[in-house]
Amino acid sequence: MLDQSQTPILSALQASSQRPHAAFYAPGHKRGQGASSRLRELLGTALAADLPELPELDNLFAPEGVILEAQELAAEAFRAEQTYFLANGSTCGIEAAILAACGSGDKIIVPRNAHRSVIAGLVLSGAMPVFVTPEYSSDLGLVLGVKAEAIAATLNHHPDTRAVLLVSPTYHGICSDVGAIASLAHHHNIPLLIDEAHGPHFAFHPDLPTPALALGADLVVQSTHKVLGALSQAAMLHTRGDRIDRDRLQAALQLTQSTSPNSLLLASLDAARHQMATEGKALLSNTLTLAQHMRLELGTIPGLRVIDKPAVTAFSSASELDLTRLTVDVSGLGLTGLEADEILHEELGVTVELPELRHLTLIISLGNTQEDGQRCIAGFRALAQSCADQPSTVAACAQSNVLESSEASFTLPQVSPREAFFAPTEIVGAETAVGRISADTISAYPPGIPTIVAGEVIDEGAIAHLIAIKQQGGYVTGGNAPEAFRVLA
């Protein structure tokens, strides 16, 4: 057992920031001395700790000192065999994971609700995605998990697959049956990679979903900043077993991370691990208590539907629900989630994490107080009261079109995302884009699931879906869609 009370990076950084010396190294502000007065006013003494990889602060890509110690402490705390600190967010970890597991032309099973960083990893690696469609509930209006049966069928049709990637939990806290899918992947002697960006807290309380590593995942990427106490952009990558070539993974991380990682980010990872290892269970018990109180109170407000665990786990694709993630269906108020979010944020002092056409999703974490909870409940009550006399006119969520338009359990793009990225292209109007191969990955927000992935053929249903999302108040990313599309020439 390691001494989890230690904070190697944090302690070394604090000492370095206070050491009197003449600084003739980057960054140019020289520990804040040359920074803008406005920046000094905002950041204060934090500027003195904005230091490069000084000898006493170790090297992220060849750690031998405090970074190595901190990563070993994190591996023990998060129940991994090896942990890597990430200063470029979970994005660089996902990209590196794909680069470590796949080469050009290799197949990798990817869920349709994967983050855009997965597409970036496919472009970098040249791997060919085999997309599987997660289960969708039209009643809940939510994307659920990926069925183990869908993974099994895909592996049977594509036995040359090199890896399986899952998103678990989803943004809404919904977990797939990671254990069953890990068994399927391992039966084919391939690794299971998990985008667990929203689940770094799972290892620290028994009432939270089981961590993916404990269920057999080979590699897990977590956004430590999303629900724990690290700074934004600070994340971790954890591995277990021997299905991932760690030398190749280390090389991949050097490709996807900055050569000048911010020491404050690394120190915040060290601090977040220390906090969870020493008092995580107590902190998360308070968080769960607050979440349960908010869940019960919001559930009594007319016009609101709080998504609960039984409703989610009734579906075979969803094994667990993170109860610190609170999703509220506001369609009964006669508003879209986007409209409700605007009122809550601008008029009622409540800002949520994710507004969608039907839902608002809240992240309840160790940083939230009882006062926060009461303000949120009061805000939703005021919102509901203002809508009490309005009929419910919100249409069914358009995101179902993405997930229900295809009867196939898996699909492959016409060309790989990498080929599409580097191919000659031209821009055409929507009326002539049908049947052409997209050069862009185009996502409608909400829900943020790619409607069209680079390398896929554009069809009329996809264009209609993008138009519907914009008409209902959402927005589209990826070129100028749906008015125009960048396609392969």
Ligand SMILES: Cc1ncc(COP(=O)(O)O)c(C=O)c1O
Contents of the next structure:
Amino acid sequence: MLDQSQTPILSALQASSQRPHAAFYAPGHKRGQGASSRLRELLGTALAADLPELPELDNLFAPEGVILEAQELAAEAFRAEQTYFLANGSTCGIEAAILAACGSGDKIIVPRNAHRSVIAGLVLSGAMPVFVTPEYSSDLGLVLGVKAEAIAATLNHHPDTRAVLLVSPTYHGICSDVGAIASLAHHHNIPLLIDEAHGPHFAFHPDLPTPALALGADLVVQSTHKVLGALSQAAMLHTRGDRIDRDRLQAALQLTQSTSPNSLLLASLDAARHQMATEGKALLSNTLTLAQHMRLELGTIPGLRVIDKPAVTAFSSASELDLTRLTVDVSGLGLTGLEADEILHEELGVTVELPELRHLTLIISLGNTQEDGQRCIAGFRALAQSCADQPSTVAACAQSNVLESSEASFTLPQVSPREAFFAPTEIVGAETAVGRISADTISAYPPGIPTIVAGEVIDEGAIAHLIAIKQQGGYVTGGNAPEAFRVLA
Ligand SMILES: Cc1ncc(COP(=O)(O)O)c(C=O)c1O
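We have the form predicted alone; now please give the form predicted together with this ligand.
What follows is the entire complex, opening with the chain shown before.
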């Protein structure tokens, strides 16, 4: 057992920032002395701690001092064998994970609702995605998890697959059956990589979903900054077992991160781990109590539907729901989530994390107070009051019956996302796009899953789907689709 009351990086940074000395190193503002007065006004003494990799502050890429100690403390607290601090978000960790597990042309099973950092990892590595489609509930209007059966079928069809990647939890806090999927991957002797960007708190309270590492995942990436107390961009990558080559992972992390990692970010990871290891359970109990109160109160407001655990876990692809993630369906108010978000943000002093066509999703974390909760409930009440008796304008879209089940398609893109990225391209209209290879990844909301991934052939069905979603009030991202498409020349 290590002494979790220690904060090696934070303490060293504090001492270093207070040591009187003449600084002839980067950053050029020299502990704030040369910073603009406006920046000094905003950041105050934090600037004195914006220090480079001085000897006493260790080196992120070859840690042997305080960074090594802090990473070991984090590994113990998060129940990993080895932890790497990331100064470039989960994004750089996910890219590095794919680079560590796959080479050019290697197959990797990827859910279609993967974050764009996964596509970036595919471009960097040249790996070939074998997509599985997560389950979608048109009743809830939400993408759920990936069924273990879909992974099993895909592995049987593509036995030469080199890794499986999952997003669990999703942005909405929905977890797949990671344990079952880990067993399937390990049966094929390949690693399971988990994008757990939204689940860094799971290890610290028994009423939260089980962390993926405890369920057998080989590598997980967590955005410590999204849910715990770290600064934006500060994240962690945890590994267990020997299915991931750690030397290659370390080398990959050097490809995807800056050679000047911000000390404040690293110290904030150290502090977030310390806070969780020493008082995480109590803090998260308060958070869960607040979330439960908000859930119950919002659920009584006419026109709102709070997405609850039984409704989600009734689907076989969804094994757990993080109850600190609150998703509210506002379509019963006659508003889209985007309209509701604007009113809440502009007029009612409540700002949510993720507005979508039907829903608003809130991150409730240890930073939220009872007052925040009350303000939120009052805000939603006022919103509902102002909308009373208005007919729903989003009903048609809410019923959009786009993806009913979790599917394994077995088909590979025509060319890898890497090849699509580097190929010469041209813009064509919808009428001539059919049969061409897309250079862009194009997603329709709902359901927020790419309809076409870069490297895939555009077919009539995909274009019709994008048009239908837009006609129903949804929206499309990725180039100017469905009016025009960027295709390989
Ligand atoms: C599911 C998922 N994975 C990865 C990321 C990337 O995380 P970061 O912003 O820490 O780079 C995000 C960001 O929103 C995300 O939602």
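In this text, the rigid core denotes the largest set of C-alpha atoms whose superposition between the two forms falls within 1.5 Å. Not measured: the values here are computed from a predicted model. Residue numbers count along the first chain shown, from 1.
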Once both forms sit on the same rigid core, is the C-alpha displacement of Ser11 at or above 2 Å between the two forms? no
Once the core is superposed between the two forms, does Ile437 show a C-alpha displacement of at least 2 Å? no
How many Å does the Cα of Asn480 travel between the two forms when the structures are matched on their rigid core? 3.5
